[in-house]
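As a starting point, one isolated chain is supplied in structure tokens, in the form predicted on its own.
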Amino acid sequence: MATGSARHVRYVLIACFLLAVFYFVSNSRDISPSLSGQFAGTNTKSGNAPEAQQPVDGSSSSVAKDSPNQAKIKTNYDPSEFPMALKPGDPGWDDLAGIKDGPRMNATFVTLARNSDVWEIAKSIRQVEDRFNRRYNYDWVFLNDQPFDDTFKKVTTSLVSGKTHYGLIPVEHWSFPEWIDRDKAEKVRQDMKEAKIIYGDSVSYRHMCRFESGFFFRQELMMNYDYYWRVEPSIELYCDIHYDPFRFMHENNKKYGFVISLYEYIETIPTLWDSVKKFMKNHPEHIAAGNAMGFLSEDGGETYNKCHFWSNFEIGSLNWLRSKAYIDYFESLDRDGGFFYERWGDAPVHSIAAALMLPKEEIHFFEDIAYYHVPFTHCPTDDKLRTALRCHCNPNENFDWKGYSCTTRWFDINNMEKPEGWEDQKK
């Protein structure tokens, strides 16, 4: 009898133990994503099909996936605990497999795209994921003036290691403002078409430039982030990225980063500098001490030399773009109408703002991020660096030191030493 009772007790204890294990395993799936928000040592991406969420404040649906970058990231970490491998030989330089340990910034990739761009943006995503993001799992925001279709969402979500979000641009951010004379704007487009100015007759291109200049960073989805990395369709990243550029920006107090600079077509911006000078006169409080005016002008700001950072690649601070200084600047330019009466591009608009409103130390040239967007290539000049980064770009195609590039000027005004071999690439 006693033996039977003991056996019964053992069965009860075993059953309780199994129930406890089942309960723990089931609930660990719910708590693990919240634990991963600050430090991502484990990839918690779910293998289940993504679940569409309801639209938020006018944006279209977002697709949620478990990832190590789920919450806003605290920045009160000790950088020495998680060193970044910025050059060959640094601890962790060869650690390119698996999910990278360490803090994540509150950052996202952002792409303005149409549904028809799906296969071109798919190529870009693979470039970014393979060279960098598969180890960091940052989010990706896609913006469109039309609703994204199921194919676009399915393809992009399957390729991105972080969360994907899909935003519908409000009509007021992609249309003619009320103060624009439509007939005058149409006449300008016709004249530019006859002059064979690139995109000169395009209405949508002008909406795009105005949107990228003044509205992308104010979209509801973008308000969740502090940093952005702009990615265009059909780009290439030629080299491995061994560190987190977002974290580099944060820890070094950088507000704007670029890889290519060049001269703008003067036919598209004949009065842009006049508008900028008016802004500077009306808002001297927004002009930074120690700025990069020397990058923009050879005569102290009297005239504009047309140099700008190519904005199809940029890594920057969303908080800076949302600052009163930048909003005042954009609204001043917008009222002057040059986005429609001429063909002002977002690249010179962003570049002039950064060069005037930021100390030049807060602008960074990412020499080690090799990049291509038709028709220009940025390929690291130094042969040893290219080898260490496993680059597959042709150094002879590097645009940095060619005559139409402004990168030499950037080095000169910052008293930066040019990399070994730069003179051989001037031709």
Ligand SMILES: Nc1nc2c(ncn2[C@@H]2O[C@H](COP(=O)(O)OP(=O)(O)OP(=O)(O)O)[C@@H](O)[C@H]2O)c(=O)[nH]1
The other form holds:
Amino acid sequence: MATGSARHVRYVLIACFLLAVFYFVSNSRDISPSLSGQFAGTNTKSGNAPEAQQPVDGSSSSVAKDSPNQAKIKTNYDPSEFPMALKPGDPGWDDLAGIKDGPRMNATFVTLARNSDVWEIAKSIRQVEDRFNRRYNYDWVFLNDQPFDDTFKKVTTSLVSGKTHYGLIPVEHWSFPEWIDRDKAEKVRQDMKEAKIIYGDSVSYRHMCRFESGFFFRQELMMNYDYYWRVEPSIELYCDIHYDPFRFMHENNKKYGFVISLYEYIETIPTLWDSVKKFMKNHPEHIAAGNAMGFLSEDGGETYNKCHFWSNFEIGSLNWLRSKAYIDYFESLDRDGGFFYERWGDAPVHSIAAALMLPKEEIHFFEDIAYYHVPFTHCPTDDKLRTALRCHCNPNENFDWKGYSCTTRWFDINNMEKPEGWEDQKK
Ligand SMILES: Nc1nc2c(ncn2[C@@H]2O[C@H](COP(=O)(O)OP(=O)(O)OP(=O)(O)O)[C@@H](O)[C@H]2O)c(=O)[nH]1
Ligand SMILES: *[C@@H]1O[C@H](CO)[C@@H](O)[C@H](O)[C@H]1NC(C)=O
Ligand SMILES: [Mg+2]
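Can you swap the form predicted on its own for the form predicted together with the named molecule?
Expanding to the full complex; the earlier chain stays at the top.
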């Protein structure tokens, strides 16, 4: 009996000691520089301590290292204090457990969706969280031309580890501008329906493409951020993401990131390039030196080769999209009416803007973010990389080097070395 209670006392003491150690460890994490100045949000998950962290405010105290144009990049943290594991074997590569310490960018995921998309977006969110955001807890903004219903909000908030925000798009951003002749637009939809052009007869698809081209980045909720990552329903992410792509964008001065590129259906954009040429003529000041015209055109800009980055995946700079250059570009195109008199997609619209108005170094191909949106897959080419990233994509389905992809062209105009094994995937 006596020995029995002594043992109990010992257990209690050990338990107290362990609790004290645990308390000390979790508190010392809280006072590390990266985690000071946190904010708690209404939708931040309590199970995911520590809470989301204060984004960088752009005030300067450090300069990113290892970046080609590092002179331009100012951060309010010391990047070398929190090295990012960009490739297998880099310090911290094996650390995929728990909330990642280190800085957070002023960034959000963004999804345009209908209430009926809830289960398909749920699937996308789950993959983004499992492969990346569970350790970073970035916010997620949802936008809709109709109010989101309770089911949509409940399901998505339960899945996102960061804060969730729901925005209603103002009608001016989702309707025909006054200069559009609706009868003419109606006639086009009839013709495109007969020609069996995908979404050719859809009004809502056109509003969607115009909204993604010119308005998503200036919605009230989006004004709170510097960077976005666009996520659509029913996508897949096939590999672990070992570093923060937002931070990569920031420290390397990237403005636009993509994973898949391809040729656009010409039937949807017959006069887009004429409109772009008109803009270039009226606004030569917006055309960047050292741009990626070579990605868009084989003849120095006379004709468009239809290459574009696939915009259902994008990681980009909102401030770039909100710049005078981009807004002038969008407004010029919008006046020409092709969102309604043709069926201009936001993918060629964004891509042409990025390729003409950014120096080409500011556009980034994320080889290590494996992705699927029906019907195309980006799966890392290099076998060793795929294994290190624990990818579950089938490399035979990698679209990068196939004939209908423009990624070979992207590599060629940038004199980039293609990954090992690319030639075997040309098929
Ligand atoms: N709120 C709202 N969202 C829409 C509407 N139409 C499309 N979307 C969203 O806009 C994005 C693009 O639409 P999708 O239908 O996926 O177009 P797509 O990717 O060209 O075609 P799919 O091959 O069908 O995926 C998705 O995130 C959709 O959820 C709409 O009428 N209202
Ligand atoms: C985040 O970015 C927005 C838009 O650029 C800016 O208004 C806001 O002040 C930034 N927030 C922080 C904490 O830096
Ligand atoms: Mg889609």
